[in-house]
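Just the one chain here, laid out as structure tokens, in the form predicted alone.
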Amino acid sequence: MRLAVVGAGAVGRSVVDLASEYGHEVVAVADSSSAVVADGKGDRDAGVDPDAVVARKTERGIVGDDDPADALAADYDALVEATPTTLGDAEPGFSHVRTALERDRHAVLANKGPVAERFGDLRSLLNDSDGEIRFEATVGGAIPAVSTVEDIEPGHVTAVRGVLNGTANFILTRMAAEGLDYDHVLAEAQDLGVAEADPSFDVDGTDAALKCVILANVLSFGAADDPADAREFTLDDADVSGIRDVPGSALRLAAEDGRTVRLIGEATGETVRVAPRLVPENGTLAVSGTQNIVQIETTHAGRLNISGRGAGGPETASAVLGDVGRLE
């Protein structure tokens, strides 16, 4: 397939760097304020140089010459939005899928936004296109928990959990196992590159409340006989606590009685909720470190249990790829 790549992180540089190995070719790449554009000329075939791009965007701090909106007009025939994740109205990102969703192009995306805040309305620009949506990349990095659930059906799960943000279970993984407090481990994480200079969205559970409420999209609409019927969740339907005020006395005293902390998030096609939560010291979703794990529960298959990476360029930008060629 032939992709245009708007966003310029380290997801973004990730799905340039590595769609040839896919058997993709990627023909525009944008950032915030530049973009480069395949010309067309000779062979229709030829793409973008990744080389170039990421030397570029390492060097100049832009991709290209040409503007942003010539990525979204050009020759492709998946956008993958890469963008960073915004709240409410989910913009820019909601936009540019928007863009290829009315040239009746598919969307992928790495970007939570709109799929977290705005599931109705890309429902509705579907009806209207020929294009498709695919996100797996929004859940998980590099695990598949989406298209696990697609593939159970929706109808035959009832709860996806997990622990789904590899900073806060960092911060909590090293606060059990060396007695410190959360400040101290705070600290080392962002010293490691662990954890942003500003943590809140990691420690404060939205980036893992925005995920559960995905999940929880997939299973009200994938369950409806009539999509009408279906419960459409954002950020505000859910129930969310971070991991600031976890002091190290609690990990201590769970140790003593062999559990430990996690944040924990919960989807159902009812309810979303985030929070710290005992779980056994060396149970299934006591994973370390930067580690995720997506626990399913279905009606006629038991508990699945899918750990791995949940974040990272090349990991999530699999996800990405993956998902392209489940649209070819």
The other form holds:
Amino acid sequence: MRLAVVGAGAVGRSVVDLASEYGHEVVAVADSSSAVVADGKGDRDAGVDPDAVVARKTERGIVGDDDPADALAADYDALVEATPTTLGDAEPGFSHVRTALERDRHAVLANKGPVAERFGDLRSLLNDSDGEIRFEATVGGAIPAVSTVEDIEPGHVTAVRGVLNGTANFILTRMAAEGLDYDHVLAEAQDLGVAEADPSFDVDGTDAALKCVILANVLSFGAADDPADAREFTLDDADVSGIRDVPGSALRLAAEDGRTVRLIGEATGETVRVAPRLVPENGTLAVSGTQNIVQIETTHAGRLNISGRGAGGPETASAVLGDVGRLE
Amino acid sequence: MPDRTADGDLRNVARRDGGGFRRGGGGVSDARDGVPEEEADGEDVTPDGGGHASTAPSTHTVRLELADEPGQLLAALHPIADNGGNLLSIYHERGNKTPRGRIPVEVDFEATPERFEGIVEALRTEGVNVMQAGTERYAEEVTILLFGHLIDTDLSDSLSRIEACESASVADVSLAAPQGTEESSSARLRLEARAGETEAALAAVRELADEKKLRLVEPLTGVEA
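Show the other one: the form predicted together with the partner chain, since we just had the form predicted alone.
Time for the whole complex; same chain goes first.
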């Protein structure tokens, strides 16, 4: 497939880098201010040169000398939307996806905003388009959460829960293991690059909640006979509390009793909830460090657990490229 | 249950049997705890003890809640005796009050399983409030964490409020206040809930936490086998 990659952060760059390994060709790359569109000339195939894109982004802060709009207008089969997640109107990601669908092209999202905040609007666009959307990379990084739910069929999935934020999980794991307080461990996580300078999105549960909202939309729309009857979820529908104020003493009390605390997200077709929860210390959901786990409750297939890396450039890119493969 | 003081900053408070209703070290409770075991052993001596057991009389404990008025205790004992229960002991906790301001009474008696059901039914028909019958009351256990200004917001009141919720009883409390009583502290509570009422018990704790601006960490119930 011919891909246009919008967003040149860790995920976008990894998609550009790995696409050829999966048999795809990148014909355009854009970041917020620049773009490079393959002209089909020269001794290479029609695609852009991944190494040159990464080099320009690193050295000059741009991906090429073209305009971002040129990338959206390029001759691609699928648009990869990998710009940073934004809330509310989910722009500019939503418009990028709309442009692709209006051109009857596919869109593959790594950006959570459009699927979490405007799922209904996306469904409307899909009704008038020959294109499809896929968004495996928005939930649990490398973990095939969305496609597993789709394979089981949303009507046969009663709930999806799990640890969906590696930063929060790293902090809780270290607090419990070292008997340290939140602030201390957060500073350590920031030094290691596990937490961002402003960690709010992760530690306040927003990121995990967006993932659960996306899963709730998949469950709700997937189980409804008529999509018009399906309930649409946004972040506002989620009951969210984070880990910022969990004291070290609470983790010690939990450990004394063979338990620990994890930031657990839960989604059904009716509710979305993210909160620190007590779980058995050696239980399935008590994954360590930055690991994620997705647990799927089914009506006929029991409980499924999939754990793995929930973030990272190549990991998330593998989910993006898996989606591209499903569109072929 | 680890009623131990693991760290210098941990203070453990153990509560049993609904906090105030502690079984005193009196002779009554000793007799009750000892005698039934011997009798149970006696039953097992019969050659086909297995098949026999379902109809054999066994010891039951019911916990009743009586108004503090003359004649109430006697009125509560009649349905037991009249329906084939063999009274073993009565523990009348006059010093304690239930959350509704009544007197808790524990009655031990022997009865066959069928008669036991009839007795509980007769007690309820007579208008006696049966708080606990056999193992019925606390079928589910749930552990939670609370943190925040537990001490400033009157921990003992918080525990009483949970007790007052009819769905659950506080079985055990461990408190950690590493920064002293002025600062934020944590508590681990083990609640015993009636069968099927764990969610109602958690809802009551949620409401309490909300009101006192405490943070509650709930367990993931019904998930881990």
